[in-house]
Each structure stands twice: as structure tokens, then as C-alpha cells.
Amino acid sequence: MTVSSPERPYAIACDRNREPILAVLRECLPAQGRVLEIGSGTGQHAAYFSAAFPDLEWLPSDLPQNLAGISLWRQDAGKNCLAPVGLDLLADQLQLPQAEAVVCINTLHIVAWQGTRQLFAAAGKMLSPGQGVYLYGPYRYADRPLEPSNEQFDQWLKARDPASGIRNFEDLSRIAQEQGFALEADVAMPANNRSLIFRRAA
């Protein structure tokens, strides 16, 4: 069992959502290869998921100032958890490290919308046909109202940073399609979150 220490960053949401996310990842990740996790945050997910997928290399990434905290969680990770690398979705001419899959959890509503555009543009260049991008988080859908809890969350995000906020599913899907990705699955998750799986087209 993962035990937090005062030196390590900790988010209780990571403990709450890791098992539902793991169930979906088991259906969409490749059997072998490298998974690039974008926006690894505290590092808790990298530790947990790398241990759950011993046949995959797990590469955490985040802004440089977060890498030290992520590294502290590697003591609980599988041996296949690589040292975290610095990655900023808003960087000019973004290039992603080579991988066979991309996982991005609770990140796109934090970073400015340009980060979503650049994520799919860079993933489209890096991934091969058949390889995928997994996204987790809350999304706004045109055909139904946003859940009250997510409406409050969206207001909180925008008050903290006007460039952040819950993204429109239709806009995100359009950006993905423009970069050669097709939506493979949209899975309802606990607490009004979704798992979105986009697969690189041939």
C-alpha cells in the first residue's frame, strides 16, 4: 500500500481515481513499449500504474519544478518507472519523447487551451497508426448541461486562472481529428469524470 510521507506531494484524488482509471487503461494500453504520462503531478499515478504494468516502461513528465516530488514516489513504483522528464504543453515547438502511448490525467482543464492543441499536434507526429492517447477528467458536452459539481469546479478553475477551465468535448474531439486521431471510447467514470481514448488513424 502506498504511504505518503511529509516530504512527498500528495493528492487524495489520486487514491480515489486510480483503480477506475486502471480498469480502463488495461483495455487500451499496449502490451509492451513505453507509456508517456503527461502532467504527472504528484507522481502517485506513475508509481501505481507502473507497478500495475510491469511489461511497460512508464515515463512520467511535468513542469520542471514538479520533477523532484515525482521522483520521491519512484521508491513505491515498479522498476519500469523511468526518471521523470520536464515537459511543458505550452512550450514553443513542443516535441514529445518517443512512446507507444500517451496518458494525460486531470491536466487539460488546468493548462491553457493551447496546451490541448499542442498535445495532439505533437502526439500526431510522435505516435504511429494504431497507437493512442488516453485522457481523464471532466468535460462539457453540447447535448447536456454540465453537472453542478463540475460547474462549481469550472468556476473555481477560472477564478484561479482565466485560461483554465473544463473543456468542451466537441472542441477537443475536433482538435484530435485534425491531427489524425479518432475517438475510440468515451467512458463514464466516478465523480462526473470521463475517460476518453483517441486512436491514431492509419
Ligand SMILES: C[S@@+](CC[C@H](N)C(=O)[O-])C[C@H]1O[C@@H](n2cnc3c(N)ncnc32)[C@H](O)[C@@H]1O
Given for the second form:
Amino acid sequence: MTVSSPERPYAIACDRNREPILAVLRECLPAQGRVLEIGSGTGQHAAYFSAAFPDLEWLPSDLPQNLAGISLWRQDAGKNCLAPVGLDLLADQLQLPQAEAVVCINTLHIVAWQGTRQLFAAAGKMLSPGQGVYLYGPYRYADRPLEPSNEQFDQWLKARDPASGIRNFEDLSRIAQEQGFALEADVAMPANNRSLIFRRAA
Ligand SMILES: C[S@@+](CC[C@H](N)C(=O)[O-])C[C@H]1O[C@@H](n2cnc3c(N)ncnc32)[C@H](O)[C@@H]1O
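Beyond the form predicted on its own, can we have the form predicted in complex with the ligand?
Now the full complex is given, and it begins with the chain already shown.
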């Protein structure tokens, strides 16, 4: 008898970026507690990072239509990879589930700018002083031109959805600051990406 199982969603980018991201996460995540991942996508990162951090609980989230795929990756993950929850950054009166840290990878340039505002507003309410938000993706900086590969990517994003697009680092830092976060680190990553770590001030 053949038992068919549905195909898991897969993104090759996750295989490429998970090790460099993990190296930065090791420096900024708490030793214990719960990490809320926003925009978990396929669920590959949730499965991988939860295995890499056995003392943390990893809570994946995304739009409702992606939760089934994340659950498929979760089948092979440890118990510390929690059942994914629906989370729309553009939801009215966004509230984040309780966690000790927030991780958001390659998502803010996909969601309209209001989603970034809401992420920091909600994280500012949910996190305690000393706790942080980790962002990964491409960013535009005022003091230098965007890399050609990212300029092309930005144009492709905007042609697909004019509300999307690579975010300005300075705008992002300003709204983070308005919600009580300070930039702790801005780390260069492969393929012209960055890791940004914002920590809630006391
Ligand atoms: C480019 S994918 C990145 C997924 C994953 N983090 C990764 O690195 O492979 C962007 C993700 O943002 C999610 N997304 C889109 N709109 C969203 C919204 N309004 N709120 C939360 N997530 C959203 C998509 O469903 C998708 O999973």
C-alpha cells in the first residue's frame, strides 16, 4: 500500500540563508523563553531554528493560508516547535502573542509599510525592556545607493504590488525608536542582506 503525503512547501533561499541567520540569532536571542516568528513562510526556518535552540519555544506564524504548509515541516520538528498561529501584520488592532523575542525574515518588504508600523507598535506593547526584534532582509540606506541586485528586486516587488518594496533603514529605525526600541546591531549578511537587531529600551 502506498501512503501519499502532501508535498511540503520549499524555498531554496531558506537553505541558503539559515546558517548565516543562525549565527546572528545565537548572539541575540534569549537563552530561554518563546520566540515569535512573523511571516514564517514555508516553515523551514521554524523547523531548523527550533532544532538549533532546544531550550527555546519557537512559535511560527503567517497568514492563515500558509499554516498547513508550516505544520507539515513541524511534523519532523521537536516539541519546542509550536503549532503555527495566524498572524496578519495588517490586521486592525494587531496584538502579538506573548513571546520573549520576535524574529521576522524577508517579510517587511512584502507587506505594505503599515505592516512594519504595526509590527513595532505591537512589539513595543508585548515585549519587555531588554527584549528584542530581529529583522532580516534587504534595506535601503540614505548614504549609499542600493545594490544593483536589490534595485532590480525592488522594481520587481513594486511591479507586482506597489505597496511592497525594500524599506528604508532610516524610516525603519525611526518608527522602531518611536515605539521604544534602539538599534543594537546592523550586520552585513550574504547576498546584500542585513540583520537588524532592535532592543526595547528600559
Ligand atoms: C518572502 S516570504 C518570507 C517567508 C520566510 N520568512 C522566508 O524567509 O522564507 C514573505 C512572507 O510574508 C508573509 N506575509 C505576507 N503578507 C503578510 C501579512 N500581512 N502579515 C504577515 N505575514 C505576511 C507571506 O505569507 C510570506 O510567508
